[in-house]
Structures are given as structure tokens and as C-alpha cells.
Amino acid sequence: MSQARATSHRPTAWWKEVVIYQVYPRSFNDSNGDGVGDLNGITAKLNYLKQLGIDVVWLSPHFDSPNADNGYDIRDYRQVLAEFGTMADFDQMLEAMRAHGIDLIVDLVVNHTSDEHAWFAESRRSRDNPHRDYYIWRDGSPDGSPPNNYPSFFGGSAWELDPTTGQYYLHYFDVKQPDLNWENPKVRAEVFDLMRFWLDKGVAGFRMDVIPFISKQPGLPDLTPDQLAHPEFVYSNGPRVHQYLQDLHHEILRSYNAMSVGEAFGVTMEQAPLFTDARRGELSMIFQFDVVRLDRQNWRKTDWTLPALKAAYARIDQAAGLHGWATSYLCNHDNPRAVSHFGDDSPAWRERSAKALATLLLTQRATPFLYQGDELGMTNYPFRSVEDYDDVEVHGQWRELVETGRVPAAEYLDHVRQTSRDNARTPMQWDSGPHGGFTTGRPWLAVNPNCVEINAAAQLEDPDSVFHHHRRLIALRRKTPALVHGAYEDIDPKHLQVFAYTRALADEQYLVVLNLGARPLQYALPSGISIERAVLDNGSGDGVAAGATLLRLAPWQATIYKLE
């Protein structure tokens, strides 16, 4: 596809007005019965996504990979993982998306590759190999220990000794994910070329995996004890990260009018405008972690309060400012299910709380990212033992923490049951049949047994379902500019149960009121706010007369009001 064809239908900053749906292909839909989702399975469900109202699909890694980290360890950037299909299947899927009016963005994983990538295979052959400087190699310390005390996010040291040359290579993540050396201009040129390859096919942009990590600290000094507690703040603040991103924008993204969203783990709110201010020419937007990690200390689950959640949303909006843009998300492939995390996944309140969270997600001044299955109110899986998990992160922490006696097994399992990435990776629940209709074979990861009650087939038939509430919210957002571009103001930041905020653009003003709890209550509106009518409710609220200033909120009520 030519560059002109790939970009001609997209206006400037088109990504501000879309709703994006993340597909984790391994778990979405299996078309051939091998237990693994695939590209043809995605193509078969495009009518479903179109009915929901999705504008853009974000496809998690579909590239050739040995799957040490479920595709985030790429062996060949220009090949499709055989389990997912062929390049012809990809092209067919992309063409079908275009026919449905859906754009596609793909993952750009360029902080690291797989250790089975051809570049690394060459790099490790000898110290003078032409590809040696594609990665980061260092001699060990005088006593033979690693070059510094950098920790891996998946447990243990971030350095691995390679016996062929007697040097260590750096890997912020799994030992099979060696970090690329962006100081080498040949590496940057390779990245630009692979981006052009996919953009020329017609993809609309990229989600960029751990993109702030690409610039390393000069000299790679040891971390201090405080830094060791949060190494992401060091890893994400290398001195050339903004130069690299500006080059990437000017060389590639700008000429294709492609969107970019960076996974910005370790980037503070104060630093966010450096990445997203449009005048700087770097990224369209970034994923902040202040909401989804509000109650996390690494693998530990902690408590959260509504005022703290509201403060995080206010900081995200402020960081975007007049010249930047934000993302709105409550779940992705790296976080537990939204309704189990921020809602109430008990049978009594699951549906209503899932609708309330959908209202929150889709009424921010930000691009909404909806994760597959959240439109159905899918919940966390009832994990019982470490053997139930597939996640390399869980198994790495188990070896480091539990097998060494540092953390009791019961304690670790109690926390990780609530925080594990595998909660979001269980297969989609399409119907109440075997394996939730995901596959006719044995699924790669167990399907949640509650697929009998929670599945797409049942919700499509129920006009009051979680699915149809998402559909109505997306339609309302699309026709209401104030809910996209309007100014955001939290009108009651300290309330312990009610989240209420306005969205105002020109002479149009809306009020979103969320009762994020199972206790009914009366809520008095601040002076100066006068309701004209309710626009959309999640099925729980009483009718409100024009001019009302006192609201009787049902448990988990979520209502959008038009203001006078």
C-alpha cells in the first residue's frame, strides 16, 4: 500500500476522537482448534467489534516469537507468529478491518528483541562481530559478578553471562529478551525500516512497548538503595530518550500521520508533557500508570481510596494540558480485570459496576482504550496454585521470593491472585459452551468457569447488558464533542463514594455522576449546577426533574446529565 493511501482518510490528530479496542490475539478467538487464538479468528469477529462501535484495534504482538514473554520477545519483526497464521492472513485481516471502517495499530517492541533474533545470534558469536554493538555487552566485575546491580523486572539480575565470549548482556526483562543498544545508529535505522514496513502495509500507528527505556544511563552506574526499590524511574530517564523519539517522529510518524502511544512506565506526571506536547514532536499520547497501579507495590495488592483515584485522573488531565493528550484505560494485558479491580465482581453488583466503570472510561478528556472482554464485564480468574499461571513474571517472582523463603507461598499467592497479568489473558468468553466458545481444542490458558453466565452471545441478546451499555456510551461519545474535547473538572474531589465531574465545551456542559459503591445515598450538587436532563444512565437511577439539585443515587449508579 502506498503511503498516500495509508493516510489519506485520516485528519490531523484523528486519534483523539477514536475508541480503541485491544486484542490479545492468543486469547481472542481460535479459528483452527489448536487452543491458541489467531488472526483468522480476529477477522471472524469484526462484525462484533463493528457493532460495539470500535474505531481502532490495537493488536498485541503478532510477530514471530519463541514466546518466552507471550510475543514481547520478537524473533523476526517482519514475520507473523506461525500459531497466529501467515502474512496472507494478516493482510486479509487488515483488508477486512478497512472494509468495516476499523483502523489497526500494532505493537512496536524495540527496547529489546528475543535472544533468538538473527541480530542477537550474530552479536553473541564474538566480541568483534558486526552485530556486537546492536546489544549492550559488558565485562563482569573483578569478582566475576554482574557489571552492576541492575535488577530485572522478572526477577534476579538484569545481566546474563554468555559463555561464548565471557561477557554479560543486559536484559531489563526476561533473560531471553536482550536490550537493544539505541546508541548505535544502525539499530535506529533498523527500527525505522521495520516501522515503514508495517505502515506501508496500511497500519495506522503503533503502541510502543516500554519506549522510555530505550536510552540507557551513561556508564551504567549502580543503583542506590532507593533507586533499587523503583528501578523504572532510572530506566525511563536516559539522557537521549527525547532525541530518539523526536527523530522517530520526524523520520516516520509525521510523514505517515500515524498515531503513537507509548507505554510510559517510570514516567512521572511532571515528565509526561515532554513526551506528549505536540509542539515537541514526540508521541501522540502515553499510558500513565497512576490509575492502574494505584493500589500496587510491585506484586503486592494494597488498598485504594476514591479520593486518591480522582486525584490521579486530575493529574492525568493536567499533564495533558492544552497541547498534549492523554489515554483512558482501566485494564490491559498487564493488569487485572477492571471490574475485579475497581468495581464489584460479585453476582449482585458485577453488571452495574462494570457499566459504571465503562462510563468513567469513556467520558474522560482522553482516548479510551478498551481491553477485550471488559465490554462483557469479564472477571479475574479463580487461581489456586502457582501451577495455574502461565505468566513468566509470576514464575520468576516465585523462584526469587517463595523458593528462597523470603515470602510465604500463601502470602504471595493471595496477592498475585489479585494482581497477576494472567487475569486479563484468560480466553474471551464468546458463549456458554465448552471453553466459552473460544476454541474447539484445549485452550492454552484455562477459560474462566463463569463463562456460563458471562459471555458475548447472551449479552448481544440482552439490551440491558454490559456490552450494550458500552455500545451506547461509544455512540454518545462519538456524537458529543464535549465528551471528547471538553474541559474536565472534578467538582467534588474529596467525596469518599461519589465521583462527579463536568465536561464543558463552548456552550455545552455535561455532568457525569458515579456512585462507586454498593451503598445508596443522596448527593447534593454544588451551587451553580443545574440539571437539564439525564442523557444516559446505567439502568439504576431514578428520573430527575429539570433543575434538580439533589440526586438520589442507587448503588453503583452512573449517569451522564446535560446541564442547563
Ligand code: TEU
The other form holds:
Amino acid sequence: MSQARATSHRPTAWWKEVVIYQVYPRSFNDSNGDGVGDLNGITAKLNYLKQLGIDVVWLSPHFDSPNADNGYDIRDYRQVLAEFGTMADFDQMLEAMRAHGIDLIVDLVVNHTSDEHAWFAESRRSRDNPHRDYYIWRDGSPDGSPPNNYPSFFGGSAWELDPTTGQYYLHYFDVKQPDLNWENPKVRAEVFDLMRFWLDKGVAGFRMDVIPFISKQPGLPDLTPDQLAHPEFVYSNGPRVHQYLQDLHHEILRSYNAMSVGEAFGVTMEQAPLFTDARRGELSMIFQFDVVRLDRQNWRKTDWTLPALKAAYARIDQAAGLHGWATSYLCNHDNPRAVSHFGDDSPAWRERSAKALATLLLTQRATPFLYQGDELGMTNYPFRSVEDYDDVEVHGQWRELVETGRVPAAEYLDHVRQTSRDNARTPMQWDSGPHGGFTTGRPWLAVNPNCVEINAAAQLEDPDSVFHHHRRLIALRRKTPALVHGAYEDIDPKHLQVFAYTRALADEQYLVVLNLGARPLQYALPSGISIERAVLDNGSGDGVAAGATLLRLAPWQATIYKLE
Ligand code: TEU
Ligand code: CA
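Alright, leaving the form predicted on its own aside, put up the form predicted together with the named molecule.
The next block holds the full complex; its first chain is the one shown before.
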């Protein structure tokens, strides 16, 4: 019986010691040639994931949805999206994962539903419908404009006037994603119920979409001009978010020993422990945005410096503290590709820099989340025109900014080519055949033409590939408790090109040295650090004698040393 899957027999904090791999099902593997990835496609690739060595799959939404935002708009929480397969396919996939020793976490999207969800269909019918209070309805301002000045992340107002009842409903994201009203205890009970449904099937936990947004500001006052630039800091600060999460922990998560990772957009480092301090009983960990948004002003690409990146890592580690736990990620389905973002995706340095980033990702005091394709060093896509994009966010911003003349088209396109979420959403590159082996049909989103060089089949054959480097790092992490739990110390926070940190657990000490640039350099170790040997590097190190104090670092060299 599937409940045997329950994780309650395990050590309480089992999720600290795993490596998690994110699957974006639409783009992972298409098993039936309709151009859309599906659950049977995932099942068919479990040997590949096993070979990589990951422990847990995080599956982006697989629920029934009209796909206004690729499944982050759920129509039925208890159905599988028809394009992805059936519930029988899901059960079979879960069973096969179990056989491979892989756990599954699913995406809990409960700040909002689809406007096609049965609750919303009811809610919008009349002001006295029993489901009216499942969502957030308000009268317009006296002049007929929206109730307040809240913006939607996907362009325009966060309010939509619904003609049937003459009131506005709130949507932080697309108009097809109305926000649920968590003040209503019936809504909370529904969410608990649907969580039980998936946990009883045997999933090991949840990634929780924009979870800090569930509690709204009392009275919904207008944002100030400063707040308008970053509404997420207001949206994530409702007064009841911690009460809701504590209820959810005590009523559901705890009894299943389920893991939870909250997407904490708008949560500052100071607030992070409120979510993750185990003594409070809320979430296992959160995704912070300090690293992936280091060089972003909304859709604009800005510059980043290594000291700023290192400061973000130090803050994340500090926020986790002794009683919390952190996540490590460089990419997901909302971000550009890791190697294009923080590495160098030119042919000369792509592989080596992708391996250096893998070293960074997998040696933090945090649970690593590896996004599909990053284990191959997949790159951003060469987008040209707005038609090349699928993303609702790009099209919304295009209408709001470019079509109104506020931002020149060329300027918008230049930035969004580097920042668009679609960079991570192009299909997996399995082999050098048509459409990278992702589908035998026409892919829903174009495959990157560089699949001819960058693909899984070629990398599986090549022991020096980016894939095998990830595999070695994962294996090393698994057998080295100091790399999981050891104290983190940045030994040189100001250096402009070298990221060097130690991980220490009792008398076991490691030093990670990353040359995050194409310039070779000599690096003098601070006193008190004594190298015993190199444990793993990305194929660029020239070997180092025990006790060396001066390291000659090759371009993009990344080496893990054991210290004496
Ligand atoms: O993302 C929410 C989020 O805060 C941003 O990263 C968002 O993608 C946007 O770029 C802000 O400008 C989550 C999901 O990860 C995302 O895919 C969904 O579109 C969104 O929530 C709505 O469910
Ligand atoms: Ca398919």
C-alpha cells in the first residue's frame, strides 16, 4: 500500500542530506511524439537520473491546468494534466522512482488557482455564492478604477474587474491566476486535504510556490512609490503567514515527516529564520533570491561582482544558522541557465566554467537543487524576436512596456534574451538527433541548436564531461559529511576573482577554491591553512604538493582540497 512510502521511518531531517533534481515536465522528455514532455517520458529516464546520483526529484506542476502559466495555474489539484498523462502514469512513475531509490516532491501552488478551477467558477457567479470568499473580491475605487495600486508581476494591475458581479478580484500573477483567500478557514482546510491526497500516494514533500504571499495586508492599502518597485516585499509580509505555515506543519507535514521548501520571493535574510528555524515548526528550508537576482532589476540585466555574490552566500549561511537549513541553487525554471548567467558559455570555457559552478552548487551547507540540463552545461537560447518566446511574463511586459512606447523594443529584447525564464525552459538535449532527441514530433518550444554539441548521449560517453563531473561531485558529497554539515567560512570575501571557502566538521576540513574567471592567477593561501591533497577538481588543476601555500590557478579552475 502506498502509505508504506511515508517517510516517517527516516531521520527527522533526512532532506538535509539529499541532492534534489528539478524536472520541468513539459521540457524533459516526450514519450509519445506530441511535442510535449510527459510523465512516461520521465519514467523512461530514471536510469539516467540514477546514474547522475540524485536522491529526490522536484516535479514542477503536473496537475490539470489550462496552462496560462505552464501549470502554475491549477484547475484541478487531484488530476494529472492530460498532456502529461494519466493518474495511472503518475502512480507508475512514483513506483518506478521507488524502485530506483528516488523520492518525489511535487509543486504546491496554493497562493492562487486557475480562473478555470471549479472554486473560482462558483466564486465569480454571484456575491453570495458559497465559494465567494475563496478568493479576494473588492469594489472598485469611487472613480471606478481598481481597489488599490497593486501591480501584477506579469504586467498591468493586480486587479481584474469581473462583469458578472461588478467587483474586482486580486491576482498577483496573470489574470488567469486569481489569489486564494487564506483568511477563509475553508480554503485552508481544502489545501490541507489536497496535501494529504498526494502524501498518501507517497510523495515525500512539497516545493511551495510563492508561499509567503498567502497572507494579504490588512485593508490592502496602496503601495508607496518605493514599494511599487518591489511589491514582493509587501506581498510576502502579511501578518498571518507564520500562523498558516505553523498550522500546516503541525497538521500535515510533521506526521508524514515530509520535507517542504518554500519559494521565498520577497523574504529578507533577517526574516528567513522565521520560516526555517526548526524550533518554530514551519518549513524545512526556503529558496532565497539573493544569488539568482544579484544582477537583476526585474527584467533588466545588471552587472554583478564576485564580492557581492560571496556576500549573498555568507548571508544565506548565516540566516540558516544553527537551527535552520538553506538551499543552494543557481537556476530553475524562472531563471537563465547557470552557465550563461554565472559562468562563461563561450566554446572556450563553457565546460570548465559549468564544472566550476557545479562545484559551488554542491559544496554549500545547504540542500542542492540541480535544474534539468544544468548537469550538461546547457546554455541560454539565442532568442531574436518576441515571437520566439512562449512565456506569459515576456508577453505581458511586452504589451505593458514596449507596445506603449515606454521601453524601446531593441532594449527590452536585449535584456530579456539574457534574463527570460524561457532560457531554462527549452527542451532537454538528449542526443544530437532531430530536436535533440526530446521528441519525434514538433517541440512546444524550440530546442537550442547547440544540441548537436551539447547533449546527454555524448556526455555519458565522455568521462571528462560536465555530466560526469556532476556525478563525481554528488558522490563525493554523499560520502563526506563535512561537505554537507560542516561549518562554512569564506576565507577571502573581497577577492575579485577567487571564491575560497572552508567546510569544517570536527577534525575534518575541506577547502574549496574556485577561480571564477578566464584569467589564470597565483593565489596565496592565508596562513593557518595547510593542504593535505586535492580531492576533486574540474580537470584544470596541475596537482599541488602537500603543504603548498601558493596555488597556480588555471582559468575557471575549481578544486576541493582536504586540509591537514
Ligand atoms: O514564481 C514566482 C516568482 O516570484 C518569480 O520568480 C516569477 O517567476 C516572476 O519572474 C517574477 O517576476 C513562481 C513560479 O516559480 C513561477 O514559475 C510562476 O510563474 C509564479 O510563481 C506564479 O505561480
Ligand atoms: Ca508527450
